[in-house]
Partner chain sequence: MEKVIEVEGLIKTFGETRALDGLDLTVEPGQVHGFLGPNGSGKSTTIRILLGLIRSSGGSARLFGEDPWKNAVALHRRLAYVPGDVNLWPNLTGGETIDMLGSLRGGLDPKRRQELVDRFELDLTKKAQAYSKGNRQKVALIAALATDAELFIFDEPTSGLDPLKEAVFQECVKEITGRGHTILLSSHILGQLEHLANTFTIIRNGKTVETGTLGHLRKLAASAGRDPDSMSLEDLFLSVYAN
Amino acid sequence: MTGFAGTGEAIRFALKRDRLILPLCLAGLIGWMAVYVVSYSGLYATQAELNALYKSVAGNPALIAMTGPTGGLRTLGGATAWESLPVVSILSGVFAMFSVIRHSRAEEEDGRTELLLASGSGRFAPLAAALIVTSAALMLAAVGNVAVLAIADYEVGPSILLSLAILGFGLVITGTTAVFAQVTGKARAARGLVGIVIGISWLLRAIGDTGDGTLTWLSPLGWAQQTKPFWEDHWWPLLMLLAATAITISFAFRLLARRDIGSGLIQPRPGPARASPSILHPLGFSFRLQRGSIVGWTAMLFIYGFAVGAVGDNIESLLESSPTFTEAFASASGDLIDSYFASILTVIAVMGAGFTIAAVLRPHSEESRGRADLLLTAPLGKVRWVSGHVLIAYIASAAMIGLTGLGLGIGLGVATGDYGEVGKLFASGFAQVPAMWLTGSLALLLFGISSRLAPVAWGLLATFILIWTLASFGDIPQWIIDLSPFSHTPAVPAVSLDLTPLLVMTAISAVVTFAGLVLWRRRDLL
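Please output the structure of this chain alone, in the form predicted together with its partner chain.
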């Protein structure tokens, strides 16, 4: 067991390093649950209101695809669990991904692990500490969630089941991240891969839940949702989550035992001794740095669009067979399926804004890793360098969401044999672009003010996601909803295109981008 020597030290070090961020994340995870609890208990205080909710929502395939099975909506607990379980689970997973990488692979990449091991720690200590800190945080969040539910008078047993299901998904991602952190030598790549796993988990259950359910059982998020808290209360899917956690974690340690410290299992292969002309230009070089994540995100969103489009046909026929939904969706006028696609495009745009932020903040990671110095002491202007990255971020964001729309259209075409909608859906994707740009420009503004403020951009995105979630409840003040740029994007193709908000948002993002660049020019490099 000497391999684990020094784990205690490493845990203490990790906790000290995270003394600010960890409580914030915990508060975020528990707070998110609290938002659902407060909103649902406020909105559906009586059984009559719950029955109305059930009637309007249950069985709606569009909502099933986005959120999950709707069978539990007749009780307050079931309704709360329906929406909170997938969302808080995914947030827990994202937290687990960042936390595990931050304390294992990222430390190793920066060469600090080597120091630690040289001073007598076992080779398993850093990973063990990362896993213990992350799982302990997830468990605390679960305790907090139970407490929140208990305070709001939810039944205790199912509350525990709900919190454990969320915890279980978080733990599976903890283990998965541990595996990918051994496979690749780079933190960024590991995070990208885990992000794809989370995305696929969501997609598999979305397709499974709207189809015959087979694919749901291939997704850890599906397992968590199949616990059906406050409704059928199945405890046994927790075992599947637990087993997956145990398997991934032990697999990660087995991989760690076999690889060299400082590198991944995949060894970097030698490359060319001369640079290709494509990187012998500042913009070309910046593109090269961003290329991997652009290709990854674009492929993921396109496939996602395609999958949603391909099942869109089923959803349409199901929707049409139900007069309630026809009424609900038709109120937005236009085609039923168009409303569904509009809401899907919004979700993807909000997720895609995550790419926009990461790409705009690429100079920030170059700066904090000390790589900006080599570029900026050559005759390359500060503003020119950053604006190149911003340009790439903005163009790629637009291309990405446009291609998602195209994917929707092609998917629908493959399913129905009618490709008439392709052009319309392709164009609808682009309506989301200004809101993504605006989010990106705010990230740039923060980066321009100071390097330390840049990560706050992620908090901003979390806020927009929260606002988007809350907006579906319909009773929060309009001014709060208006804070998010995504609230101002017209829901095309369901409604006719109103260019005004799009032009206004584009203008604002241009001004904010300009301000960010000016501030960046005036500030010290890290």
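What would the structure be for the form predicted alone, rather than the form predicted together with its partner chain?
Single chain only below; no partners, no other molecules.
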């Protein structure tokens, strides 16, 4: 057990580092479940509304692919679980991915793990601490979800099953992340591989549920959904999730025992002897660093847009299954489908703003890891260096959301055989760009003030997501809604395009970007 010596100290250190982040993440995971509970309780208050929902949704292949089997929609608990289980599970997986890498691979990359081991800690202590802290947080979130469901008078047994299914998927991703943290030598690469695993898990589940069901059993998300809370209440798939967690965690420790600290089992291949002329320019160099993220995010959002677009020919009957839904969407336009796509474009833009923030803050990671010092010793100005990353972030964000709108149109065309809406949805996507730019500029402003404030940008994005969610499902004061830039974007294609708010947000974004660059130029490096 000498390899685990110092695990307690490593846990205390991890908890101290996350004393602010961890409570916020827990509140977000539990709060997301609460949003579904409150919204479904309000939207489907009677059995007649639930029956109408089931009648309009049951057997729809597109909706089954997007969310899962629809057999439990005759009850309020089943309807809540139908939509909340996959979403909250994926959010739990994303949290697990960031948490494990933050306390394992990222610590090695920054050189802090070597200091910890030099103080007498065992080789396995940092990874063990990361797994324990992450698993404990997921368990607390599960307890919170059970409490939320119990407060809303949902059945206790199925509520526990739903929460354990979400927990199980999060634990599988915890173990999977631990494995990839040993395979790769970079935190960014590990996050990318785990993100692919989460995406494949969703895809296998979607194909399996719309087919003969075989591929569903190759997906941990499929295992979680096969518990079917508030419907058939299968407890045994939890054993599959538990077994996968145990296997991946034990495999991660075996890999850790076989590799050198600070490196991965797969070493990056050496680059070419001579640099390409394009990366000798700050803009080309920034693009070279960000191209993997650009391709990954664009592909993910395009596929998501295509999948959502494929539901378009059935969405009107779904919306009309609930008077509340119909009223909410018809308030923007008489055309329910256009209103639906306008809402979806906002959701995708908020997701895409995550890329915008990550791309704008790439200099933050370069600075915190000491690589910025080497770059700036060359005849490269601070502002030119950061401006390259910001420009790439803004251009890629615009292209990304435009292509997502194109995916919506193509998906709708495949479903209906009519591709007449492709151009309109492609253009509608660009209406979301100023809000994404403004979010990115706020991240740059925080980075310009202090490198330590840069992560707060993710808190801003979480706040914007919360505002949008609450505004969609309930009445909140207008001044709170106005705090989010995404609230000021015209709901195209449901309404005619109004350029005024877009031009105002673009101008504000330009001013905030300029202020961020000036502040960055004046402050010292870490």
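Residue numbers count along the first chain shown, from 1. These numbers were taken from a predicted model, which means no experiment stands behind them.
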{"query": "Co-membership of Ile395 and Asp212 in a rigid part between the two forms", "finding": "no"}
{"query": "Rigid-part reorientation between the two forms, C-alpha based, degrees", "finding": "17"}
